[in-house]
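There is one chain below, alone, in structure tokens, taken in the form predicted alone.
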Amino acid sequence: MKTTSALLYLDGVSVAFDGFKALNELSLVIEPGEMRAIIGPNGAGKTTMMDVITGKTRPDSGDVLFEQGQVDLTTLDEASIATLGIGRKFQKPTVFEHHTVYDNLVLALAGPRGPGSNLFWKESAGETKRIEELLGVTRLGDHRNRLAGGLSHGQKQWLEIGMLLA
């Protein structure tokens, strides 16, 4: 396992589909606190790169490391990677339209999801605090009691980002 200061480290990542090289020796380093934008034309490999990072696609070669090299993402499935806090946001928002903004965030909170925990769940002070933080970050605090289906497209995008953060 390599050690690195990077939060996310990709080196020499290649993916081919039926002989077509979707990624060819891709390298990318994202340090803690750093933000990157990935842009390019259709077919440039942006989606394939995200598929590799989130575990949907296994690279043919290369390293995909997280948390200063402590976690090899190529050995994990999508659910395990999501548990680490790696998620993705698609162009079309996917929210629970018949639930309030607040309830969408509650449903997205990390935690046990078994039948027993769902039947006897009670919102903790920590969970309430986290939801309030997310309402602030997404600027949806004034809309907490609105049905998500009534939000504008942009507000739904922010709600989905809040759900990812939850």
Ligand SMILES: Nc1ncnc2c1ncn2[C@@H]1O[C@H](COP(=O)(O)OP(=O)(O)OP(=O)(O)O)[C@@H](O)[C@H]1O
Given for the second form:
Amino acid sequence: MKTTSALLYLDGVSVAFDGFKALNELSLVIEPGEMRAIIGPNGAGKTTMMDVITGKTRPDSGDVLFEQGQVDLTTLDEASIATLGIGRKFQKPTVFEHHTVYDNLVLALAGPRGPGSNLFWKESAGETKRIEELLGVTRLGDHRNRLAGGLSHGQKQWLEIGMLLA
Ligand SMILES: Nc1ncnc2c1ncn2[C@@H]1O[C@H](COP(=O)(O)OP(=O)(O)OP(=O)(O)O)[C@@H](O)[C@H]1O
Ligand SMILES: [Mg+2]
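Switching forms now, from the form predicted alone to the form predicted in complex with the ligand, please provide the structure.
Below: every chain and molecule of the assembly, starting with the one above.
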């Protein structure tokens, strides 16, 4: 483990596919509250970097640490990393097309989801408030009762961001 203030800490990360170096000694530090954009030409390694952070690809070498160096992401599987709060959205939106915008957000809220609790589940006051906040952030308030499948591409993107936040 390292002593760092960073929320996300990558150092010396390398990934090779059949000898081809997709990532070569990549270092990246993100502090709490920081927003970063990663740009680069096609094939530069952006997706590979995201795959390493989210546990889809194991690096050949290097450190990938979360939460002030306390969590070694290279030891965790994708589901565990998602549970830590590292969300990812892809270019192509993945929302539940046959459910309303509102229900998509309800479904995305973290919480116990057994078959029984699903069937009779009604969101709590706190959850209703959170959904209203997310409808505001994503500017989908006016579209809450529409089926997600009918949203524009950009609106689907926002809905998926709202679901990740939920
Ligand atoms: N599974 C794989 N097997 C072999 N080569 C791969 C594999 N995944 C990625 N690569 C190669 O690694 C390099 C980095 O790819 P990556 O997908 O990370 O690039 P990118 O920056 O996301 O590009 P783009 O802007 O096109 O999405 C590319 O040359 C790619 O062909
Ligand atoms: Mg890519």
